[in-house]
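A single chain, nothing else alongside it, follows as structure tokens in the form predicted on its own.
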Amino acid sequence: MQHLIILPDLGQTTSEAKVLKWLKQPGDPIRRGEPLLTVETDKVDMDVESFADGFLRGILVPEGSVVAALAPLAVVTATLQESWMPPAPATEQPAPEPIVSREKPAGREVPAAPELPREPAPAHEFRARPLTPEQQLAMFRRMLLCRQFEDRVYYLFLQGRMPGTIHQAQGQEACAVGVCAALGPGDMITSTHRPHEHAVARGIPVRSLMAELFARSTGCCRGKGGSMHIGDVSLGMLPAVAIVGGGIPLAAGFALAFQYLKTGNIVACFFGDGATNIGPFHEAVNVAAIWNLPVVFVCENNKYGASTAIEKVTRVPHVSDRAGAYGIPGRRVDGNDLEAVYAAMLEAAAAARAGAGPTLLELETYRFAGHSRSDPGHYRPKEEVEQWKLRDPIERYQRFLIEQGLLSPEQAAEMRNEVERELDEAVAFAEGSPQPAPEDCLTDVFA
């Protein structure tokens, strides 16, 4: 059985506390009634209590945080098998399932994530995980759609069917997924202008995204953004910035105004590696840390900014190491990996949730294409390209569910035929959409 630990109410002029200091580490036995951690409030330092006998599972809020009463502050499980669920937010939406019972909490240091073999990755690397086979499935189907609308969209640019131009994630559909699959409604996602698997995973319908692609008043944001600036805020995700690093300021704020409704949602905020060296990324990471804004930053290091590898520009070994000049918890995460990103996504929402702050994420990805549709990626050496393409998502997590017995090679090919149908009818519509009209060009203008 599962409790959940949170700040007493300690009265009407005590409506918050500082946790000072865990008396207690995730996995150590407790007895009720035994001190779990010791706050401060702005009259006197006091210890919080367990009330269930157990054991400590994950520490909510971390040190030094300033909490509301009533906000959760740990869970206790009453043995150590069992698995555990982050709190609900408090707007009452439902939570995503946990995956894994977790002994390190949010905000304490996370073993670094092993480096990435030069092998094919075995099937077995994903352990079993309690998510259902319907999530799995859920979820594998959701990668499929991301990456054949990008294979789609490539061709389509090929064929001269498509205006504008294209930046493509193929090899990264595991972090677009993990992450919104660990969202609920209400909560918010921004992106790059590499947003189409974003959205797509966000859950934004594939007619809407093509039409938007071919410039059509059907399109989500009525044709005026096009493949840089997809999204829809009815659906949870800002309309993409095109701007390198220009989505992490506006997550930053919309976590304030979160924060400051107190709607209990989220934000998950998307950028390259390339974005880490920029102002606003330092500015917008350093206020969410301040002011403990519920916001997790996402960054997909595909290792490359451009064409420039990111260890020509950074002296510091992996983007998740600069969360500790901020104060926060930084994660890395082996990106490819479905489950992992979604249980560290888990794991980082709950926190920020429970008015922990920020968290950083450093997914270690890579993308298939390059920069963009006009760029070939000549500057990446055939062996380093060929290497991450062994590990390919999507093609790991099918394995995976085949070894357990959940799909077959036959089901798939079927899924994937199921996906094709789906995106003719998507690009059916929206050649079929009509164009917008030149008055168009005076709605949605603000000033």
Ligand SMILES: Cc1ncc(C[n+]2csc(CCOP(=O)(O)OP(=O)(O)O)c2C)c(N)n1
Second form
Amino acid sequence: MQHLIILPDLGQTTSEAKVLKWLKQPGDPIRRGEPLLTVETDKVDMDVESFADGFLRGILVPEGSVVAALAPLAVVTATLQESWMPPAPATEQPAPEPIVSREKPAGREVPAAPELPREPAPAHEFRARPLTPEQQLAMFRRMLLCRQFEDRVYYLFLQGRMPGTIHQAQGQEACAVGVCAALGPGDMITSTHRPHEHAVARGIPVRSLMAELFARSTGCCRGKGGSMHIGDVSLGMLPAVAIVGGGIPLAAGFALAFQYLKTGNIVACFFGDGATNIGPFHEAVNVAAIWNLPVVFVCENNKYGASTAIEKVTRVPHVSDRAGAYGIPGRRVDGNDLEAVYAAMLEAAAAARAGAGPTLLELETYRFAGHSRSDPGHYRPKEEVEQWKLRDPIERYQRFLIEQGLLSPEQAAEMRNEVERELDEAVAFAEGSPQPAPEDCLTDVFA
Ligand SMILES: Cc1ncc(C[n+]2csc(CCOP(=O)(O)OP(=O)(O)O)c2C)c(N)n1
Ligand SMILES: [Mg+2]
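Now show me the form predicted in complex with the named molecule, since the one above was the form predicted on its own.
In what comes next, the whole complex appears, and the chain from above leads the way.
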């Protein structure tokens, strides 16, 4: 089988890239997710990865050429024996002057912030509530669905099939699943520009999420929201808010409604470490504190707000320390430990439901990928990424379940295959669904 490797569409402001270096040569074996070449855009140098396993057969664009988004770059075949065909020739342009200026823009020098320790969160004391094996396996499968959904979306992007911008959360599955597993059907979550795993964990069907990402009318927002606004109020997720910190006052507002209507429900409000320096964070946490609103503030501290390390912009060592400023409990939890997250969330949720007000949960975690699809994440030391990959929440929980005798490696592999089939169906559903009609622009508009 022949696969055409293309230059992914890197977003509205980057329409072309220069091929800097081929990292593989014709005949070399290549694995899915492995880099094939490095390209230079007007923003960054980044690797283009293969979306298929096989062998590199044809290089269609020499080093030094500039190619447009979605242009064919190479052919990969499943085996070395099969023949391959080049596509219609790629339009080549003469190698121009470098398109990236390496000069530092003039401006104020920002003084270096003091180095802060980066030791992981302590092993958590929450272990009290036993989970049944069925619950444990269901939570494990949900983490697989989150991860494989994200991976599938990434490979669709590499193939040029997934439109729009995406921010992915591979590595943060234990946060999404641990928090959502402690919620009931009438509860609500709010989310951010990185919402896919929150939505999957909350139980929104993957076919309706996939259709939304493909901008199809069968999507959870009828194809008019896209990746950064997914959600479904009827299933307990307010459409995500991509304005950093923007979802936090909405969460407090929803919690006020629950309190006023005496529904007994709570809100779980997801946000990133970057949002904790945004004004609305402080206002919303404060008002929730003084009114004892039934909300749990869940900070997924993945150490970076885009390319900025948290210690460069915050002197407080731990996000959870900030809870003291509002007189509410703050808990620092290993966000890559599924059951620790779940237990901490259960406790915070119980307090919120009992009228004791909000808790600030800091879940220490890490995103394996760059900030968005066009960010290779070069600002992060390689060793740091490697260290965090050793703490992969899915691998960790799988090892734990196997040690407990609840899962075999074969069953885990079969679960992964089953999730792949669910995603195949979701992609077929999405690609087979219609786009919204032009007149649909004026429906679902509330203000
Ligand atoms: C108010 C606002 N400022 C800037 C941006 C651009 N932006 C999008 S995501 C992001 C970083 C957010 O970091 P964090 O809150 O830690 O979330 P993470 O991306 O790590 O999940 C920025 C600066 C934005 N969307 N909204
Ligand atoms: Mg962050």
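Bear in mind that the values here come from a model prediction, so they are computed numbers and not experimental data. Rigid core (definition): largest C-alpha set, two forms, superposition within 1.5 Å. Residue numbers count along the first chain shown, from 1.
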Open item on the list: Given a core-based superposition, decide whether the C-alpha of A325 shifts by 2 Å or more between these two forms.
Closed with: no
